[in-house]
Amino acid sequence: MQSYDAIVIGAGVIGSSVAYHLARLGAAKVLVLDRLQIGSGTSTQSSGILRTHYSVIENVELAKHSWSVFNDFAGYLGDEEASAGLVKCGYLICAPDGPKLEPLRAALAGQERMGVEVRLLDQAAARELLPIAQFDDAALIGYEPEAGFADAYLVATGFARAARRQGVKIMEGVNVERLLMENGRVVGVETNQGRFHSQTVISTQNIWAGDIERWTGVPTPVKAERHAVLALEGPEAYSFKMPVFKDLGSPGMLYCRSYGGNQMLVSEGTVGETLAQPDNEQGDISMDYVVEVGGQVAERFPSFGEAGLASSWTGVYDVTPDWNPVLGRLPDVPGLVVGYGFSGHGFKLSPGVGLVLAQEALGLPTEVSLAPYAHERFRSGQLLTGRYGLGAVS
């Protein structure tokens, strides 16, 4: 049985960069095993979209970090050849007199006392930003230039890269199947192709992070959530040098973005379809569901309500009840990590996350502090729930 100081379950764009800041952080002997290959699974469906902005505060910082590495991604791995595909378009958010309004003053309050820089524009300066949107039903308007949209594969595959590098072993194609345990703490993993050895596992299992509680018997607040997401070609061009865009004045919460530099990407961030089992395979999208989220574009973008459907796909969360991750060690499973539940944030967060569950395996203090993650929290009633209901933008 081969021994390592560390084995990541998981080669997504979170387990990537775990495994990378395990290596970086001095780690001599790390493991990862993916059950099919680096990159393929739900990390392939993400929009891609960056932002600091969070209505949960503790949420900020890691997003913060998260960005000085996509902003220098090649950088920051050391590899000239790396890139994150990075469009540095700015982040439009708005909301109307109602229910949202307060939530984003205070979001956008809060960004600023983290350091983020933010403006908050009028109508006119929002259409010199976003030309193709009316904002007449805007009453307050927060923009963040130092965001944008980038790419969740070659992010993904760009850690695991660097990883290799620096003598990480990365075995694709192996299935874990459970946990080996002795005297009750986790001593390595059984699968399909022999057994592991070592201390400290770390599971970024994504939406299978259910085998987590078949495993250990811990319970496991994750459920797999479909989303849909559309590409729309209008009679105007949504370019690249346009920001993202957030809509809390829809029904659907819409956020949108530039798609090919000239279509627009666009999907709600509200809750899904709860799979009953962990399915990445894509799933069905229905006219009806087209037509009303294109009414909605349509109610913000006049000049899309005679958009045609390019393409679409969908994507799978990994939702926990308050849709904010569980980050850190598991109490009652010594030498067990754990990182699942992100319910759409992995991307944005994906580097600061990799860092700081590297650090808490490693025994090492964390940039950011893990307690507000910790997966007591659903026992306690501490929940991290954003102040825009339940949904992505949390």
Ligand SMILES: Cc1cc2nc3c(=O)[nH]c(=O)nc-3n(C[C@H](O)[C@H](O)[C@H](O)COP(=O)(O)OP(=O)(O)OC[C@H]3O[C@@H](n4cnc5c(N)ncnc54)[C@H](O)[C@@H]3O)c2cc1C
Contents of the next structure:
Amino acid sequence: MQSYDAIVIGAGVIGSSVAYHLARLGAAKVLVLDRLQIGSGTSTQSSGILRTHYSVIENVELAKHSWSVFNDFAGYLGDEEASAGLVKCGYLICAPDGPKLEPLRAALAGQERMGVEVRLLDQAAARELLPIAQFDDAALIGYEPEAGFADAYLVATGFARAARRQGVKIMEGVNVERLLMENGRVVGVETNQGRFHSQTVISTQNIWAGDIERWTGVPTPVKAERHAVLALEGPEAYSFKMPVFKDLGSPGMLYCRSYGGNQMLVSEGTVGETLAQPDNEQGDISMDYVVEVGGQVAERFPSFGEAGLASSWTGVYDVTPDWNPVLGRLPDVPGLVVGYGFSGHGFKLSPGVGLVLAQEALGLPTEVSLAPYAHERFRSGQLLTGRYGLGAVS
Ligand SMILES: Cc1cc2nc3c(=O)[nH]c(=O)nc-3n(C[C@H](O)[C@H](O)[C@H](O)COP(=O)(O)OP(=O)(O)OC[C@H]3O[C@@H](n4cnc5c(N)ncnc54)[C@H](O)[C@@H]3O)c2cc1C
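Form predicted together with this ligand structure, per the form predicted on its own context:
The complete assembly is shown below, putting the previous chain first.
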């Protein structure tokens, strides 16, 4: 049996980031196992939006740290060739009078307290930044200049390459079938290619985290939820210089960004379709759904009433009851550290999450406290539900 300082299950943006940070923090022998390929889980389905706007203050802290990494990805990795595909176009968010107004005000104030630059804009200033939209109903508009979007595949492979350069071994096509336990603690994993030994296993399995429940009996509070993403070609371009936009006034709490230089990527920030089994295969998107979302888009972007559907796809979120991740040790399973349940917003947190999970796995103090993200909260009832209610803003 081969022996390692740490074994990471899963090579999405989270697992690759954990592996890189383990090596960066001095772990000499690290093994990453993925049943498919790096980034081939749900990471490549990501819309890639980066912001520190959150109503849950702990998330602001993780996102802020992560933004500093995205902002200088090559420098952070010490790899001149690395790119996160970052487009720094800013993030605009607005709410009309109504239930989302005070949560937005409080979240913007929270960001400011955390030292994030945010500006309050009037409708005219918002139109200057995003001239294809109208803001007639907007009672409050926030703008975060240090935000934008990036490419999750580039980030996963960037972390993986930097990890390999530091000696991490990444094996693709290896399925972890169970945890090996001895005297009540984890001592390794059994896979379709044999056994690998380690006193520390980090599971970053996303929608497949239910494996942990099967292997250990500890409940995994995650369901797989499918979401649709549309790319619309309008008569006016949504250029890459225009900010990402979050419309808290729309029924679907839409988010939009530039896509392919001139199209609009749009998706709803609300609850999706729960799947019976974790599966990131493509699902159907009905024409009724496209028309319904198109109608919401046209309310905000009047010329997009004429838009055509350029392409569409689906992606699957690993959703927890409070739409926030579970990070840290499972006390009932010594030797096991988990990072799952990102509920549609894990890409923007991935550098920071990789760092804190690696620190926790190595027994070091964590950059950000993991206590609020503990699995225990689902037993104690101290949930991390955001002020916007359930949905990926959090
Ligand atoms: C449509 C969509 C839009 C999104 N938009 C955004 C956004 O704009 N901004 C944002 O911040 N986040 C967004 N997200 C969320 C973000 O993309 C995810 O939170 C993040 O990519 C999850 O990364 P991961 O590493 O946890 O999961 P994954 O990429 O799914 O990786 C998990 C890996 O584990 C492997 N695995 C599982 N079980 C086993 C096993 N038993 N043995 C071996 N390997 C195993 C899988 O093969 C997989 O590669 C979006 C997600 C979707 C679906």
